[in-house]
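Shown next as structure tokens: one chain only, the form predicted alone.
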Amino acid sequence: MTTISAGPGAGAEPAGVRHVKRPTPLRESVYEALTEMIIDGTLERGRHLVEVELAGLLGVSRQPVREALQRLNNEGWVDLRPGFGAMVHVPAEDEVDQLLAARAALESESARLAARHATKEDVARLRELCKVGTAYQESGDIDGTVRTNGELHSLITEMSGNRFLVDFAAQVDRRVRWYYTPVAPVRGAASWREHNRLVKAISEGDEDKAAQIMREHTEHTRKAYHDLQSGAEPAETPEPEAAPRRRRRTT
């Protein structure tokens, strides 16, 4: 999560100020800052975005903010409405279904290939991320939970060894984080139990089981999101049934 305030002490900026660094093109820095503010919920869904207010938060003029809002509109993060101005996009339920369906396809294949190619070092990194993510979840640190969740999924995709999967997954990563952030407290410990099961399957070279767990994991997230939007009580994640394992292929 991008820091909002400069922290305690003399000369600290007022809360909400996010001065951007100048070395990168200003319009790019403003775009990145606003995108992260949308993802982490600082700019909540449906919020009316006023150029002068955003410019004050970021310590820039209105022009790069206007350019960033146009780009965010083109990418579906913001809706520009004649007569109303800019609003943070409120995703429709079918958007979430479509994105998570794409994610399930990408990541189940990534998990399958990760189980085939995983090294001891890879598995150790996955286990460490599970440990860190569980600690964040237990302490109630949503930002840390979401960040570590993303790191674990990204690492599994990298472990697949397929650069096209890596590229495709990177394209949906931010949107997944945006949808997952409000769901993280609902999914809670169940999500990290699933991650641990997934890492175990990968460590054992069980390609089919790793792919299956990843598909189920994504489906549980999709259902939790819909339950949250409808106000329904989140369902308990069912305990998995034992299934025959397929070990890593040897050559």
Given for the second form:
There are 2 protein chains.
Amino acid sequence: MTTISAGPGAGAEPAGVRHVKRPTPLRESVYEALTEMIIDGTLERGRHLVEVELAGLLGVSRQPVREALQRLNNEGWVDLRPGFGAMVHVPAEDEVDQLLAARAALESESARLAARHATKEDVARLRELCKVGTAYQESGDIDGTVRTNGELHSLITEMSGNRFLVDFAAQVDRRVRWYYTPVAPVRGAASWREHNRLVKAISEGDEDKAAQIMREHTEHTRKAYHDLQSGAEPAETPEPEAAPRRRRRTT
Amino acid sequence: MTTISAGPGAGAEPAGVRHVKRPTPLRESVYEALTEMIIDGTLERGRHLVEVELAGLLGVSRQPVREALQRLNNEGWVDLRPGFGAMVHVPAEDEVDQLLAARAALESESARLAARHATKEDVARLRELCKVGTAYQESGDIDGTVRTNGELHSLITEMSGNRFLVDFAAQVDRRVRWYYTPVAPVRGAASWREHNRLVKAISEGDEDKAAQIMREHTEHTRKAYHDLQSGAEPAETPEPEAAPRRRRRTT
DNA sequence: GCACGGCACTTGGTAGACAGTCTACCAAGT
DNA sequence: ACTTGGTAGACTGTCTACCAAGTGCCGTGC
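Right, the form predicted alone is done; let's see the coordinates for the form predicted in complex with the DNA.
Below is the entire complex, every chain and molecule, led by the chain shown above.
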């Protein structure tokens, strides 16, 4: 799994290089399409993904599909069983917990480095996002809240200036969002209060404080998930609606 | 070396190959072979990797090579330029620094969780590794020291019980070792003193202390690298023997 | 009801083909 | 001498076709 970025220029391109247009490889588009379909539930968890079927669905040949599936496997979206094929990954119960723990470490460190390297512009953008996010939250716009939350967090990781932290965090974040979107609305107000404190610490350049707040912040999210999980989920029924599917053969 | 056994087209198997049952996908073997060749310098940094060439070299067809290359690209070992191909990644100067910073975060968190979950057996194994490592270090066995150091660190990350931390740390570690092996022997004695303190903290279940020590430990390594880098490397000449030829045709 | 055998399906890997693109090189023009 | 234009070769990205081996499923026979 894992994509440790592999930017073509590895960073320091001369200032004004504007590469025109590069038709993205087909495998890339296939990869995007499949993750999308996995996240939005078109491809249910545990479903057997047949190469030729996907190929037909997307209008390409087997090759790009295979390459996309390999990558999805590496990144943990599907499980590739040799000789049988790919199944959409079914998360273990402790997996979200582990993801959130990993995210806590990554984002906490990012916040530390962000506090170290923050510029005036960065801080201004952070403040703006806080304001917007709080507004969304108060107006009950869940979609906007979630989106702004994501933007804030990803901006902070990017401010760390550490490509690996950015990559890892992005990966973890995407997985978390797939597994458990609805945690965000649960703890809305408190979350944005914490964001404000965090941005303040960053603006003051207080590394330890920023790291500490971010750790507590993500840890709160983990707790919130945990409570909600144990409270609202009595049995082994991930989705009450999707259960009666019976390994349907494609007709 | 580098020839992947089990080549159906190759035929010429050396005498001692155990062909017991190898359902290992070829792409996996190709991936391993290529990382090996990258790490040991057979494939120099910046070199253009031609699919058919590698395929011939390893006795397989293009497809497994392609799949391996894409994984290598995802993990940052090579850079894949669309329409041109793969080049062995040339690390930017700040990259090792970023890797070590990421490792600090990951291993520090691992140490914290290891302290939380440590069993008696774990601690015993840690103590054993410390003893062995110190012995290697004192006897001047660099190879053994480095190996034991790796085993100790990977044991600690595994003790965290967090698969993602393990994966990320392993990946980062592998990259670090590629970029900069010789940092280990530089700071030998101090390193193992720190290891001992770390194991003590873990055995006592002191999470914060374990995390703190691990952070300082990796941070020391980062500093050591940094000093050694600025002090001992005047120019851009990683290997005096590596031909500075421009795009040399392969013979 | 259960073990066994066979069948269909799917993957993993190979081979070959072809268009698009990238690089280098060479030649002609200014 | 320097730029422009063209050419040729090389390599990737993708497609098609094909085959061997492995897997799960199903029906048969007991």
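Take the two forms, find the largest set of C-alpha atoms that superpose within 1.5 Å, and that set is the rigid core. Positions refer to the first chain, counted from 1. Because the structure is predicted, anything quoted here is derived from the model rather than measured.
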| item | value |
| --- | --- |
| Displaced residue check between the two forms: L198, CA, 2 Å or over, core reference | no |
| C-alpha of A210 off by 2 Å or more between the two forms on rigid core | no |
| Rigid-core frame, C-alpha of G144, shift of 2 angstroms or more between the two forms | no |
| Core superposition result - C-alpha of V90, shift between the two forms, Å | 7.3 |
